[in-house]
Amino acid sequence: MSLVLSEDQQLLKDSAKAFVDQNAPVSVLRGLRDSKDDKGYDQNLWRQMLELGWAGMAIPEAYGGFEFGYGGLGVVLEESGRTLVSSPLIATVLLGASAINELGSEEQKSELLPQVVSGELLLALAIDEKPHHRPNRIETSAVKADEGYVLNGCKTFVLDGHVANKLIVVARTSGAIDDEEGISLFLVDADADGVSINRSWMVDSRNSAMLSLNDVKVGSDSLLGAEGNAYQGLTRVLDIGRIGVAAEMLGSMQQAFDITLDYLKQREQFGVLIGSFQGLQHRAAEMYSEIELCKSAVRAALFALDDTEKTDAQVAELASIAKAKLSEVATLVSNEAVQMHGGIGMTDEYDIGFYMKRARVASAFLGDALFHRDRYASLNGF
């Protein structure tokens, strides 16, 4: 398997880099944070991203997308990670649209996916219920009633939950709390009776929400996939999300390293450039080597998503390898970046701290390094 970008992917990568450098520097995120923007993302910037076709990157042409594949979406996410772009790309496009595309009926896909591409529809996946990611531990219930279901339960860490038009809620229609069987997915209008959404301000200045469902009534047509048998499809969606987030983390850590390298070449101490200190050179070399390994892990995982010959089990292994490795290295690189900047690295006025904060949140999202090491071992029978 070649881990080199195709010519089209490289052109897309270059175009995406130029766009975010010009239109979405870290100062945009800083401004959103300082103004406590009610959306949490720049709406004008999002419209420009829609015009570039980023929302339809991995959506089939039959539903208004461009079918560039997850390899294309991955390079866009990588470049957006370089400047810490806050946008609906992960919640709506990577997770939400993938859930509809993987599990939805033909009618649901035909109705909803074109709305994602045009920007009319924002989505949020509501799965986690505890502080740590455990996708099979679902207490939220969905009980049949009349011609639909009644949902009750709470969700945490719902990315972009407060701006979503529709929520994709993971609920239990049967089985015990930890069973993989009995899990179902439902499309729920964010303004439906009984839905309560409370925004959370995360340390990385991104959007998250706490979701409460109190006797929320939905029709049978809101069911996404087969009742009680959605776990396999959900796992595929989560792996798509994990790989995409890993791609974004790759861009963030690469930029943090580049900023640090420039600083080592400019900062003088006792009349000598600190980049000439052997101890710092060794640490920078370790960062570089680890980032190169991360590139291979992310490229392999993205290519596997677009390879129809790869099984879900193979994709799952590569997803956990990528997420575990990227979570570990993102912490290393962001820590080292702040430390090598010394006192200025600890100040809010300097951008490097934003990369450390983003690394912390991204590492925990959809499973941290410990979760994915354990999952990889289980997938291989250990």
Contents of the next structure:
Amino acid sequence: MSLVLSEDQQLLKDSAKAFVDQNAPVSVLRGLRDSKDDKGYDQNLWRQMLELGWAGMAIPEAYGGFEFGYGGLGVVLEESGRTLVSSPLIATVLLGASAINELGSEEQKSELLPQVVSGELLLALAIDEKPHHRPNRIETSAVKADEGYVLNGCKTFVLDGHVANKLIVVARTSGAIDDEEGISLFLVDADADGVSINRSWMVDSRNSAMLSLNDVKVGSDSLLGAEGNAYQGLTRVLDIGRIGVAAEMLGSMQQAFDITLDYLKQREQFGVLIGSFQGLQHRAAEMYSEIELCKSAVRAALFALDDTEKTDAQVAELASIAKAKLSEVATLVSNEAVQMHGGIGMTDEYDIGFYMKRARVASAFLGDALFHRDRYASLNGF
Amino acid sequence: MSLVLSEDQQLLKDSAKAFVDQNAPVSVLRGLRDSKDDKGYDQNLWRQMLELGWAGMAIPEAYGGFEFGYGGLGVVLEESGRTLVSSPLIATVLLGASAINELGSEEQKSELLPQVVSGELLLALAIDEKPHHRPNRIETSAVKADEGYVLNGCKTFVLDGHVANKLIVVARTSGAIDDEEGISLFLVDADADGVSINRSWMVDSRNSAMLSLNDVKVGSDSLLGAEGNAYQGLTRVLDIGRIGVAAEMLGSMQQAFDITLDYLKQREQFGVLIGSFQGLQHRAAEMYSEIELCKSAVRAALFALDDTEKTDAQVAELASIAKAKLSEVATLVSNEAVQMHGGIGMTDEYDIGFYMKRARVASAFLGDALFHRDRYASLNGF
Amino acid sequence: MQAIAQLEDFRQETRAWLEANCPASMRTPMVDAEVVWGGRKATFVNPESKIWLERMAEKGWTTPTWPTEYGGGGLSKEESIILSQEMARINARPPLNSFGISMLGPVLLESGTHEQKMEHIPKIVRGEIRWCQGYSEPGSGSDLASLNTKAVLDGDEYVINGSKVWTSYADKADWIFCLVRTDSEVPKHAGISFILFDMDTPGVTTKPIQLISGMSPFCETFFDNARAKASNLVGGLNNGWAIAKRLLQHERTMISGFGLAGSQGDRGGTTSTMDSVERAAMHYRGDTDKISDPGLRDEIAQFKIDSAAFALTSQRSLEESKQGQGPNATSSMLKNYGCELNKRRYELLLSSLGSQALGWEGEGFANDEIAVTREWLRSKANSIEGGTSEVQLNVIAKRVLGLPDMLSLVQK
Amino acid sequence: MQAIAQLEDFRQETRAWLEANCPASMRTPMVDAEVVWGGRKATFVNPESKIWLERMAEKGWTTPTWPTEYGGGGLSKEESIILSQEMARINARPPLNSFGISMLGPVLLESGTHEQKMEHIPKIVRGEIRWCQGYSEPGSGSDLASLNTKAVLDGDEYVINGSKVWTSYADKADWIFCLVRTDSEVPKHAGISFILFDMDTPGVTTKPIQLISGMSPFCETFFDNARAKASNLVGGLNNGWAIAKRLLQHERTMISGFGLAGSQGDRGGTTSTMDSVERAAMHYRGDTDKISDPGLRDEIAQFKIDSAAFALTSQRSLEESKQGQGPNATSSMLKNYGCELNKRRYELLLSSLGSQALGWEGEGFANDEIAVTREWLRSKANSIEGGTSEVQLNVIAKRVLGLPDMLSLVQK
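Now show me the form predicted in complex with its partner chain; what you just gave was the form predicted on its own.
First the chain shown before, then all remaining chains and molecules of the complex.
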């Protein structure tokens, strides 16, 4: 397995960077925040991203996608992370479409994936129920009824939950609260009776929602994957999500570091550039080293997703390496970025604070560093 | 509770420092190591320490001691830690005498403590059986026989085990391997039948031994404390030991830091003193801060031992704070000391390596930082 | 030392006076909204706080030890301690919060002319004028003396141009004490003056600063040909750096006090779950006997142990300085370590609360959860304000450890 | 590029020759005691290693690409790769370990005179002379160019006075390549020369250095009026720094190789419990399914994750440099991170082994336990030798990140 971008991936990365630089600076996110935008993402920008084919990046050609793989989606996420773009890329493209692609029936894929590519369909994955990510701990119940299931429960931290047309709900059809057996996935229309969605205004100004399901009736055709037996597929979907989010985090941390490095080269104190102080230099050199490791971890994990010879277990290990490492280093880099900027870094007017906020939310999403270190140890039998 | 030394303690500290500086430089330890000294401590030096009353420092006057308290013993240990003095202070005075004083009967105290003060009696506490300190995990068995008990088992990391006249053996008279109930202490003559002692040559050149007990018969008068009910008293003895060892570690880390600071002020590289590099300055400033915290933790814990209003639980918490903190910082300071010395720090000829070795052995003794953080959390109910 | 009997009389009189004059609602714990800052635009949410201020100011007890000549209480050190004790006895609120009292007043009493004292001190005592501090500038940062705001003499007035930043409550203040450059030809410390002027002066504007944590009391302040009377220059021309340093001592003492409190687990007297990181971790993970995430548990234990050792060090430092055991070399260390501990506390709180600590506002997040998020963001400034952690480490390295200064070689 | 058919012929001939000439015991894994270093005092524990060296040296295959004129193999790059492949195929041992081959030879071929090459290269090829390196001095450390060993011309000889440190195997070497100061009046880099002389020269003495981890190959080397022929000065008078830098490139490549290996969990091919920190932790704590100390488990997981990400980074760096994607800026980073990882590995092994990792020698400790203790101590030098971690971080800051150099301001 190579860890170098292919020529095609490099071209895609360059064009994504150019597009983002020109069309989606951090001021877009700031504007959405300040105007308390209903959707929380820029629809015009999203339309352009759709035209660039970003929504179909990892979707097979058979379902209208461009089959560019997760390696391709990864570089797009990395570049959009550089300016903290808020778009349906994570919820719909990375998580939602992958869930359908990994778990869906032929009919579901044929019907829904082209709608993702075209932008008609927005998705959201509803899994967490408590403040901490524990994917096997599912209380939301799905009880078999005449012609389908009745869902009850609450979900939290549902990215894009308030704009999605369809929710992918993780529920329990059998088993005890911590069992991996008995977990099922359902496609639920956002406007179905009994679904109530409350937007959460998050610290990083990205979109999230809380969801409650009260006697929501769904047909059996809404089941995504086998009843009671979706945990393995869900795990792969979550690993895809973790790796993609790690790619986005990589872009954000690189940008935060670059901004800080520029500042060290411009800011004078006591008659010298502050970048000449060895104390700051050594910390910068250590951040650089950690970011290099992050880059390798993300590349390896993305490429493993596209490598059919890699087992789910190998992907799982690489996903946890990437998410643990990125979560740890994102916190380090963004905290250091604010500290090295001094007072100006504390002001809302300056962008660097946005990077710290995003770093922290992304670190928590789909498992923080502690979660993934624990998982890594378990996967490796210690 | 004050954290400042009393006038008497300060006087004692000054005189201990003067004595150690003059009579017990690190070269004494080096000499013992190089000559593979049988006993592993300098007998002449120990005789002088006895004359100074150090062996009776914390022993009540009623038993021939000087009732100067653990605050007094602590400053002596701190100063002897500065030059890595190897002497019976830890095994006999800190651990052995405290065990007898805390758990012994009036007869045992009257008979044995004056012998400690005079130097006739050397003691050793035999508790650990496995490579990690777990004081409640005792496999060594003591089975009741006609006129006493029969002991069987193995002990490791027994400080001064090879020179002690009497061993204080922690054994199990009942209960399962992890039970706190059923633990008893016995005074065993080192030359009793069935006792075999093998000296361990440790990396820090201090004295330790492995002990095996094969059908060792002891009388019921050798029981120290109540049968099967000694765990609470043992815990206090161990806490006394942890606090005293922390005091010794404080002296060692202060000295290692001072030596390093001197080096930073003398060594030139690239035309400037290396102490002018901000990278090293900030690391030195952080070490200084950590050592100040260590000093406070040690003082508070020592003074708590002398404060009759402090409960065992309060002492336990302070002991774990001190031992956790000192173990962590001793590792930091000694590693940094070698690194900042560069190549010369790696040579055996230079003393700084001795400090790194001692720091690591002392950190492991009676529980390392991880052990005491875990204990602290449990003591505080989280 | 005053005679004990005399002090006892004073105590009785004070107790009686307070009993008679301190309104009932002024004997309850302070609430943020009712803090009195005084000034021309003073607001009194609780009318009794106005009465309380007036009565205390009349006796000069808003500034108990300042000379009666300028409206102060004229109390001896011993008497002022008794006054504090008696106020504490009935939980009396402080009648007035004021940078005039805590910062400007002391240096004005030391270095001001008689006329300056007559003009400004009584209004500080009575809370009639609210002051703000014009020190930092956008370009100056840790290197305060590099400030660029210029004051040029024109007749009997200085014409001031430039801007200040981090001026707390500048938008609410009446007057400013301000560092300005009055000589650009000499080394930077030697060309600074300390001057006072009215914020209503034409050419003075302010703009509140929003922090990453939300609204803040800080402002940017701009001077565009603002004119200040030359007679309001304090301590002499180009002698402002000495005044500034004296004043900074007061400010640093205040801030390291905050750091200390923060690090000892005191989040300002609230009693929510959030006061204890370990309880918060257990609550938000649904744990009963121990924190179920072992890595988090270990980190929290380490944090608590460091906090305990730090609290003991603060205590020891205080005791040693009382006993005069050596110079109090530990203040930079305490400032720095306390701030870092507070930042660690909030990082751990965030880890403990999970997604409930990631809200900004609105439904779905409790007030105390939002407060943790905002305070986490705000805590990042702990190691910047009042001397960055880098500056504190430099100070420790040079002044406490005696390591050589490379910068001085560069600047030679 | 040679014709493929020609190379295939070479492969067949080589294979046949190796088959006929490589003794049976030379096809088994190398053991430490049988490593051949050559030299006047050469020892051959296994007599077949002498035969193997002689046969290979005769073909010049101890240095396959060096010119035949000086005794080398004269092979093309492609042929030498084939030779390596064919040797690997039968697990043939390297016939000779030599600083002459890895360090001195390449610079001598580049910068030596014809006479110098004729005198020294053939003896390096045949392993007749063992070389050591005289670079570091007690006072020089990271600042190698500050060296003080003086060489003063006296007729056609230099008289050398001073001392060197960290000269590996100086006590076993026959000759030394040595940096000396030949001009003290010019900037330090401009007054250094590179000279060769016999270690049997009167006035040369050596003393082995004991490390904190025990015996070591390092020595101190003293020169007391030692005389070296002026004709043995390489690269011209006062031009030694350029030679030294070329030679250091070879050395650094070697050491970062060690760092890499160490960090990827390879402790030199042994297969004990100690090879895996997590297995060691479980073994020494008596755990079966997971490490029972949760704090240790988390630290080990973090270490393993960092090691995995580091291994991937080494791989990526190699691939990128092959593809010529940008300059290989990562070498200082890899050196530094690899060394720090190796130090972390040993700290964690020590925590895992508990008191069994605290022995020095004798009964009660297994050989592999003592080895861990010694290697832990030895690992502390990883971040000192071949450029300290501080120097590596400086290099990253300046060359990779482009941050300004304060020291250059001081030195101006």
